[in-house]
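One chain comes next, on its own, written as structure tokens: the form predicted alone.
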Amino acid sequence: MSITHLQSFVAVAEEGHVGRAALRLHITQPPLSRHILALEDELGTPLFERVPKGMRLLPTGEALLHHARRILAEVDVATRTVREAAQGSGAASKPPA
């Protein structure tokens, strides 16, 4: 499981279209698709129901949303955690050896 299946996946949640997900994440749609049926074969189950008017998730779905949204802010403080750390003790140091 991708971080970039996981960021697509709460896109497509969240807007219940993918063309709006795609959007909103700057890619076009055929490999938004592609990430969200990756994330649903590697899961073995579908997560959204396909419907004339976009996508609407489904209870497995849903079961996933909250995990992801948490991993993503995770990755998220990480990210700016070491950053941070980076700016503190300046960027060219090198590790103690």
Contents of the next structure:
Number of protein chains: 2
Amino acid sequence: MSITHLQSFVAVAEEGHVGRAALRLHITQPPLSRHILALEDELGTPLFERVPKGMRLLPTGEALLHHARRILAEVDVATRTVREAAQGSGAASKPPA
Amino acid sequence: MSITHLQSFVAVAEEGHVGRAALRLHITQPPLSRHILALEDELGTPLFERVPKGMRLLPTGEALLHHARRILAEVDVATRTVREAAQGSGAASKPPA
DNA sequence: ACGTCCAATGCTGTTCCGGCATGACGCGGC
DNA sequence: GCCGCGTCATGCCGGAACAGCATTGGACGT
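Got the form predicted alone; could you also share the form predicted together with the DNA?
All chains and molecules follow, beginning with the one already shown.
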């Protein structure tokens, strides 16, 4: 389970469509499809129902979506917080000279 | 920024020592050292002060540690929650036959 | 029955990554 | 002052992981 896989999962969940999610993530469809399969394999359960129109979220997928968004948001907050702390302390990237 | 890197970071932060953290993570010291360097590079600021005894957490590092623990805990919860939801719904891994 | 649209798979070149050996640096003992 | 020890960092290499291309397999609509 990697952050990249979670980003892929959220994109597919929101688009309901692997190809469209791939465009959004600036990758191609096959690796994105594999990301989802890898997640499903790791968790031991399918996350989407494959329907003719694309991918429909299963209950397990909805459960994951909730946590995945939280995780991604937390990663974002962590990044910003550390960068702010770095600026506040006079960091390596921004020596006030 | 990957989950593996965050695990590495937390281990080093808690041990204050790359070599010992490496033992705990069952990897060797060089890749672990590189994980920390990669994080510092990505965030644009050092996270540890290198002291003769090992690695001392900087304020930026403490800020990250807080969020890193939260993220890792959330990943754990996500994994368990989905697996439980899968069992509750009659999942692929456990067909009741 | 055929064409269309979708995800999944086979394959290949590249990139990433871990481990081994070694280097660079600082400290302490002598 | 010199040497030895302990620490993290770096050069290198072999294997695994990954993205993209081309293609397949399957389902629906017409």
